[in-house]
Structure formats: C-alpha cells, structure tokens
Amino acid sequence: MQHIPLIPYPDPIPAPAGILILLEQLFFLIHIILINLILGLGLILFFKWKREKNFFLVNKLIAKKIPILFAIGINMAIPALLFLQVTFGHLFYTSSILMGTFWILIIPFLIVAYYSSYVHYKKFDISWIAKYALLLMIVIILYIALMLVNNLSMMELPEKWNAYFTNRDGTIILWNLSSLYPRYIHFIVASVAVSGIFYSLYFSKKDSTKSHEGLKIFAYATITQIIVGIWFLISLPKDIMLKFMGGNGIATFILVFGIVATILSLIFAFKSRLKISLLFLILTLIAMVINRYNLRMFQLEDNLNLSQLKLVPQWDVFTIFTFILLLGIGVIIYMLKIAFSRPNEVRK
C-alpha cells in the first residue's frame, strides 16, 4: 500500500488513543450483539411464522423484547461512533461523505424500522400486519448493515477514495471489493447464531424442546459462520491475509483463539450444554472484535500511525463524559432487568 495524499489531517485527541480505541471496541461489541439479536430474532420469527401450534401465544413475549433491544442497541451505537470519530474521524467523515446519499438515509429508515418493531409486537395477533412490519424491519436493518460495512471498509481503504473524481453524487459503494460480501454475510449469519443462543436461553426454563431448537439454530449458523469466515479471510489482500496466518504473532494468536472458541461453542451446543456454549460464544465475539480492529490497522498501516496523533489532554471533560456514560449504562442495565424479569404472562 502507498500513502494517500488525499487523507485529511487528523484532529488532536483528548485522551490517549489506546483508551479511546478500547472504549470504541467495547461499545461496538455491546452494540453489535444487540443488533445481532434484533435481526436474528426477527429472522427466526419470520421463518417460523405459523409453522407450529400456538405460535402467537408462545412467541409474543419474544416479539415484545425486540423493541426494547432496538432502543438499547441504538443508544449503544452512539458511544461506539463517538469514540470511533474521535480517533479515526478524519477517515470516517471522508468515507461517510463519499457515500453520503445512502448514509444519510439511515436516519429516516432507522426511525421506520424502530416503529415497525413496535407494530410487529402490538399487532402480533393480526398475523399479516405483524408479519409485514417484521419484514420491513428486517429489510431496513439489512440495508443499514450493508451501508455500515461499506462505510467502514471505505474508511480503511483510502486508496478507494479516488472514485470521488468519477462520482461526486455521494453514492459510492465498493461493489468491486471482494471482501465486502463475506464481511456483510458474516454479520447476517452471526445474527442468527447469537439469536439462536438467546432463543435457547430464553426458553431454557420454560420449554426444553424450544431451548434445544435454539441450540440447533446456533450450531448450524455457526457452521455456516466458519465457512463464511474462511471466505472472508481468503478474500483479503494476500499480504494482509498472511499476517493473520503467521505473519503477525498477536493477530495470528487472536484468530486461532477465536477459531478454537468457535469450535468449542459448536461442540457444546451439539451436546446441549447451553451455558458452556454461551461462554465460548462470548469469547468468540471478543476475539472477532479484536480481529476486526487488527484488520483495520493492517489496512491503514501506511496511512495512519496512532503514535503520531497529537494528544491534547482534556481529562476534566473526559472524566465527566465517562461518569455520565457509566451512569447511563447503569440506568440501561436496570431497565433491562425490569423489562426481562416481568411475569411470563402476556399483558395486553
């Protein structure tokens, strides 16, 4: 890769880059798990629609959780984006402008998807309304996910910015980027896997058959994940792929750790060991988030050096922000506890 002179000069950062990146990755992990649950549960409900006895009675409580997860998922995206923009803002803002027409549409579409999740729950007993509201929510989330994958990919590949000189309409999508497709599909399949575990956990004390079904969904989605993950790895440029295959010790270790955790989660899922499978899934997700960050830094290697970012400490502002953020998280956890510990009976 060569240095791209078009890259804007980065703004000073208010705290060490390592702290900001750690916070960004933490909140991204929380955010992506919540979005995985929303999309995955939506897909599970959509494809199971009326295929079983008492479908509406059994699954209405699941439908009721989706708007709650949606609201929290959106809120968790805010700190993740804030910390991303502080450290990588000069790259992220540029890529957002290059695809600005599609990127700005996320806001109205997101509002529609959020209200669709409520319509889905409120009209759950009126099958056709609820089903199409759910479908609308799913389609919009798939659109937003594609735009985010494209934005992050373009942010990490400044050499693709030259497309601006032939397209100034803010409609640049990296359709010719081979890694775009497995990266996007990886998110979709991960959503089904994460939701399969949640589905199993939710019914673990209510319906052993459904709990087992959730583990099966997780297991088969995880097998697909392994296939898509291999596709994603070999779709990367050879020099970067080799860094994950021995060229960089840390990146290789994290990748191998993630693969081992994935296989173990799969083995225990087939053995119906829910809690152990969940533990290894969490370890897998942590490894995948770190892998994602390593990929970003490998792709930006010649165009960004974190040690050269100008540090202008603002510890007072950063401390106040962190305190308010932690307070907000505490409130959200309390709200989740209330929302998910209500009696099992569906209240009209």
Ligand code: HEM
The other form holds:
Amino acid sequence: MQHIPLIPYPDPIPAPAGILILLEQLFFLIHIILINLILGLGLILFFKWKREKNFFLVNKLIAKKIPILFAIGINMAIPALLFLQVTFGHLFYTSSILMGTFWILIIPFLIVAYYSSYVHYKKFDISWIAKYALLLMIVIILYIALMLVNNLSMMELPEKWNAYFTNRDGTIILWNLSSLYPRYIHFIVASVAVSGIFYSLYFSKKDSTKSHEGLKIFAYATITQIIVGIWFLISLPKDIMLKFMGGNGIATFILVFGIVATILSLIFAFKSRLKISLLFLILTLIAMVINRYNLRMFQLEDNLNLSQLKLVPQWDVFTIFTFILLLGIGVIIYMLKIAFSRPNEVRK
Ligand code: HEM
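Given the form predicted alone above, I would also like to look at the protein as it appears in the form predicted together with the named molecule.
Now the full complex is given, and it begins with the chain already shown.
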C-alpha cells in the first residue's frame, strides 16, 4: 500500500457507509440531471436565438423553466454534498482547500448566474439583454462545472496533493491530468443530450416539428458522447481502464450495460420513439453514475477503505435528518407540480 501522509484521518460515520453512499449517489443523480437541463436548455436557446416573434412565442415557456430548474438543481446538490462530506469529507475538504480561491468564487458566481437566468426570462422577448444574460449564465455554469470536475478528480487522487508545496495560493487545477478534459466535456455533451430529450418531451403534444428537433439534438449529442466516453476511458491509467474492460466483473457489467442502454436509446430516438428512448436514457444515466462511483473507488483503492471507517451510530439524528429531507422533497415536488402544471400561462 502506497503511504500518503497528507491524508487526514477520517471522522467516524453516523450510519453505515453503504447507506450514506447510496443516498449521496441518488441525490447526485438528481442534481446532475437538473444541472444538465439548465446548461443544455441554455445552450439550445442560445444557439437557436433569433429576433423573431415565433422564436419568442415558442420558447418563452422553456426560458421560464430555467430558473425553476436552477433552484431545484442547487437544492438537490445540498444533500449530495452533505452525504459526500460524511463519507469522503477528509478527502473532499482537502481538495477544496487546495483550489480554495477558485472554489470560494463559486458562491458569488452562482448567485450572479441564478439572477441572470431570471433576467433572461423576464427580458426574453423585450430586450437584447436577455441573450447576454443567458450567455453569462452559461459561462458561469461552465466555470462552476470545471471547478467541480477538478475538485472531485483531485479528491480521488491524493497523490496529486503534493502540488500544494509549490502552490499555496489555492489555485491548483489539474491541467496535467489527462482524464480532466474528457470528464468535463462528458458533462457538457450530456447536458445537450439530456436537454434535447427534455425539449422533445416538452413539445411532444404541442409541436411535432419541435419535438422531432429535440430528439435530433439528443441523438447527435449522444453519438458525440460515445466518442467522448471512449476518450474518457482511455484517458484513465491503464490498470484502472482494464478494470472496466474485464478486470472487475461488476464494473465491466455496469459499463457494458450503460453502453447497450445508450445505443438502444439512440436507436429509438432515430425511430422517433420518444418514451422508450427516454427510458433507456434514464437507465444509461443510472449506469453512468455507478461507473463514476466505481472509478472513484478504483482511484482511491490504496487510500481509502470504507470498511475501516469507524461507525458511531447516531440513528436519532439520522432519522430526523431523513424525515426532514423527505418532507423537503415533498414540498419541492408540490412546488414543481404547481410550476409545471399550467403550460399555457406565461406570467410576467
Ligand atoms: C450551476 C452550478 C453547478 C454546476 C454546473 C454543477 C456541476 C457539477 C458537476 C459537473 C459535477 C460532477 C463532477 C465530476 O465528478 O466530474 C457535480 C458534482 C457535485 N456537485 Fe454540483 N454543480 C453545481 C452546483 C453545485 C452546488 C451549489 C453544490 C453544493 C451545494 C454542488 C454539489 C455537488 C456535489 C456534492 C457533487 C458530487 C456528488 C458526488 O460525487 O456524489 N453542486 N456538480
């Protein structure tokens, strides 16, 4: 076992690691789908932008959804963050500190991006400002995503932490890490794909041309994603890559399952079978989240042993937390129902 003295001792965990990780990954899945939607819908609107009445008429309701999705996307990140901190906190805090300057900037930038999404909607069909507000939102989201990809990659690779001895400014970005680029681009392309299918679903009963257009966006983004996915896989250290290619049975199965689901969702998209395509996309996303977790555990193999984490049960706190969390989710679902239930109404 490689000894890395820089790793702090982990704190005891209040519930079995398996439960905490399951919840973390579940909320991560919800978080990332919502973030995919705000970035992808933002990009679709930006590149389709036309100063035409018809464009505004058709897309205003999509613009209205972005701030709502934004707020829920951030809300769903919080449980993911909490569960991540409990199990991987000693790694995550360290990597956050190593890039602390860029990391802390996420907060003010996030506030600006959130307001920009509102400005975009409010000024959508009345001012040129809308397009630039959307651009600002997109640029900030791209910044935050890069910081998250960097932080989570760095968290998983404690051997990179030595960089601290040559850079104490809190500005460490793993530019030399070959998997950083495909991991980041994988997120961007996924955003376009997920949003394409959402766009198609949204217009499925209203406008078949638009719905078809959404499916086309999904299909081309997914074809691109297959290439980016292969790039991601081969950018990994060889021993880890090989685990996904037969070396580890479960990891290989999940990867193959994800690839098959992707291809099926693509085939059904080309056949304009929206719902089945969506079903396979959801299966793909679940498989990809598990792949990402497997990658984390393979990378951390020498540095973290979950079974060695000290368990000091706090079931009372855990139960109260879970109860409040479920209550909060119930309120959000109710809020969503109200927000999405009047499709024809555009309120100023
Ligand atoms: C618009 C803003 C945001 C964007 C674009 C974004 C994007 C991302 C991306 C791309 C990842 C995956 C990184 C990777 O592993 O490669 C991620 C993970 C994560 N994000 Fe966000 N995020 C945003 C806001 C937030 C906020 C505000 C929080 C905290 C409250 C947060 C918490 C997390 C956590 C905890 C994970 C990792 C979850 C896990 O590994 O289980 N995110 N985010």
